[in-house]
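Single chain ahead, written as structure tokens, the form predicted alone.
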Amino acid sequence: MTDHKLPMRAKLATSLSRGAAALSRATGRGDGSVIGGRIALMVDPNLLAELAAGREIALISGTNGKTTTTRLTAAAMGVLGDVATNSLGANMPTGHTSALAKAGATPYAVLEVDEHYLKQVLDATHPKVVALLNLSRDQLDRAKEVAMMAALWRDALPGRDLHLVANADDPMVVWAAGKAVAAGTSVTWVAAGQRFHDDSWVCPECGASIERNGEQWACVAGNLSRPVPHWTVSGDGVVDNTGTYHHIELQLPGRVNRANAATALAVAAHFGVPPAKAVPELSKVASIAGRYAVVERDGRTIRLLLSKNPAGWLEAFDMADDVPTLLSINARDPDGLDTSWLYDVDFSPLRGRRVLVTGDRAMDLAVRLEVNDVPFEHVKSFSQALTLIPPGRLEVIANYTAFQDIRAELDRVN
């Protein structure tokens, strides 16, 4: 919906959103993607629905990879025209409202959605496509257990006029989508992979065990099993639903990002974007709000990797090169206050390289590394780590607020 078609109250709320966001950026308080939406929704609680009306929208949700997949999808969709998106990761309704208000009138929108808010955002935005990436444990001290989260998705999706793009390799996602698919919702299955299996050994439908044989998985007692994927990752590229192979030269590291690219291409294809036209756009994405950014500082080449939960840390180890590595852990409110999840992570891939630890909860991490027989050095800060590492490469893996602290020291690199 264009601004001139908005009701007067929505116009006022939109103007206030833009103003508050601009003031936040100007004063260095943040990018404004939350405060703008918060103020706007106080003025007009229905603003998200008003701003979403008239746009063709894709929603991207899951535990890991949301921000990256959203950025890749927006890049692919840009072939068609202007795309509104919450590219910096503000993935709750305040962030969505702010992103749509800032973008103005656009024919398309691609929105990252926190998995807990999916139903609320579905109700407000009436998307054309919803991508379901994965579900695994994350901040269990304050968030829902994985099977409960899958059940919420399962109940939220049926009865809507939308298309699903879903991960065929995650049993929780397949089950969450299953009720809608059984009721007639169309679906594109993507073989996006699942490295962390500890949340999907038990069938969420009947409680029996799930057995795996290579890429295949199935409940031993019921009907839940891996669907045949329409899109797959193959080598350095993607095979689409017609069987056509597309070579992808991503700047982003790791197989997981090739899988994110496959999901992005599958979503864009449902809007009519030919994969051959979208692929070159994906190669232009170099970093996302600091994720995967490479920075030169004092003779060191530093790469930043964000990992917030066990599944994310396993993927980070797959991406990280065998060079000195700094690990940083905080336990502030956005991170979750409980660090016991560190014991769900196998740190053994770090053996043999120089490891440094820092952050508010560095000692928790140090004990975990001791248990995993990974030698380490404790440093008080990122800047101290730089003085101890000789010129050359440094990998940095950090959870959310620790990542933001280090990113701030690097001038909030994007």
Second form
Amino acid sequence: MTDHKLPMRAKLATSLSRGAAALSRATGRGDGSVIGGRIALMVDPNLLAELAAGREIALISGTNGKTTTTRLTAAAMGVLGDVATNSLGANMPTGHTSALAKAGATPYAVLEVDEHYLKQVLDATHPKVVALLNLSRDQLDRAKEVAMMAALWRDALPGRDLHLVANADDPMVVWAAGKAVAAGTSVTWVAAGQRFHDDSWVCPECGASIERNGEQWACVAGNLSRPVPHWTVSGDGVVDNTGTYHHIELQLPGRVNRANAATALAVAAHFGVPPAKAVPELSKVASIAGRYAVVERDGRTIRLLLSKNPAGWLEAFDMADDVPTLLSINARDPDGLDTSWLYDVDFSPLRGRRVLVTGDRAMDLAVRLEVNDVPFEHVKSFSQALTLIPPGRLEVIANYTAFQDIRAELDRVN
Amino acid sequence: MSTESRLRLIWLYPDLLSTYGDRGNLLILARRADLRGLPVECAEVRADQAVPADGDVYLIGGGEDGPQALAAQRLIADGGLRRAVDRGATIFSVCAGYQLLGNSFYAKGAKCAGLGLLDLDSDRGETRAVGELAGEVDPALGLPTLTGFENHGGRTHLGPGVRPLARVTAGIGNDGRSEGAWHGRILGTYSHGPALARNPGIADLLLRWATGMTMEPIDDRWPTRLRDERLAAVLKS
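Please supply the corresponding structure for the form predicted in complex with the partner chain (the preceding block corresponds to the form predicted alone).
Below is the whole assembly, all chains and molecules, this chain first.
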């Protein structure tokens, strides 16, 4: 698809979108992807569908790992040709519109989709592949309950000409995909893991318990159980659906990112990208909008980890090295106003490390760590933390706006 | 306290009612008992298990409508919690757990029978109550200001058999005037999730009810700073 094939109204909307985005960036108000898309959709509500038409599209959705997996998938798909993607994490329809408008004509698009908007974006973009990563509790004061979210997905997916790539280790995802799969939708199951089990003790189908035994899980009463995965994570690599092992020199840390890489490779494979060709592209991804970025400052080597919810914190503890660690928590609008989730996280993996706490809600964190028997020091800011720790490594784990605050102090590191 | 002289803390139905960090209350009670040298035993009882009647403190957390209705049905059918109350056990209940201890509540649009352990009835409000909650606690309990975060669609009407836990100064609680309820050794609040993190005084009250012992002060520097910060934030808004 190229610009000149767009209807006049869509052309105008696209051009306005680019203009507004440029203005937003130039005035330092934002990265431009949301405002541009919002203006464009006001001028032409069908613009997303028009911009999507003619492209082969992959959608990536789930509670955690969307932005990273989208970046990895776009890198893998790049083997085939130009890929449009919302790489800045603007994951609602305004962001998709803006990303596609900005990219111009591309044969492919990889779009990160907020889990609440999956149906809407499916309707508008008719994707070829949809990746379902995981579902767990997030932003308790306003997000949908996990089971309700899974039910929305379950009803949105059937009856479409698409292929699913879904996490076999998350009962909620398997159930959410189940209706479409039962109706004949093809699926690639990836053993992408699930470290946080607290949202999947109960079968979403019948309410009976889900029993776990090693990697296996099954409802004790009904038919819901772990499907046999086609792709698995193994050591420092992944095993694909033909049984071939691919070693990946991933710069991104943690098992969860090897699982994200497996999902990205499985998605790309469905578009015809041989895993062996995509693997070197994944190795080039070093950080995503500041996530996992490593920054040198005053003789300290600082790594930034973003964690927005309990499942994300458990993954961060798996990635973090045994070095001084700064935790920062805010509870502003984008974070959710409720800090109760701190008690859904077991902070004991941090015992024995030097732990510093900061952020708007450092006191909530302080009480939580005390209850968890994790000694800590309270600091007023990221800068103060830097002055307290000796030269060397520092891990920073922060939730959304706390992460952005620290990124701003580091000159908006990417 | 039971004959083995261990304080038995029982967290009911974490598989159904644990949406908002409710585990925190169990951890906080256990820690505060431990710091007073009280031997503690914690048990988590899932909805497919029998509720033991020999616990000292029972905790019931918050959750969505479906799990709440299921939890109430199972607790009524089980009968263990009522027997425990007859023995003089202490109960701390939060949000959905608080509602289901009453005579009736609404879940998914239908009126459901509660356990009738607290004389109160809950229905749905016109708006959802989400945000900071604060109130002056019933003077009979001798506790400082209540502080918490609430997130519920219910409104609760107290009968003559209970006293309000607090008079609301910020937020909604039961109905914008009163918040929570208590009777005997049963206490309920809309201050959801890990409510005891911000209210160590309530934690110690529960321990006192359960043991009959005075709780010596402990180092509450961090909970005090958290309380001060949250109450100041409520005043500012």
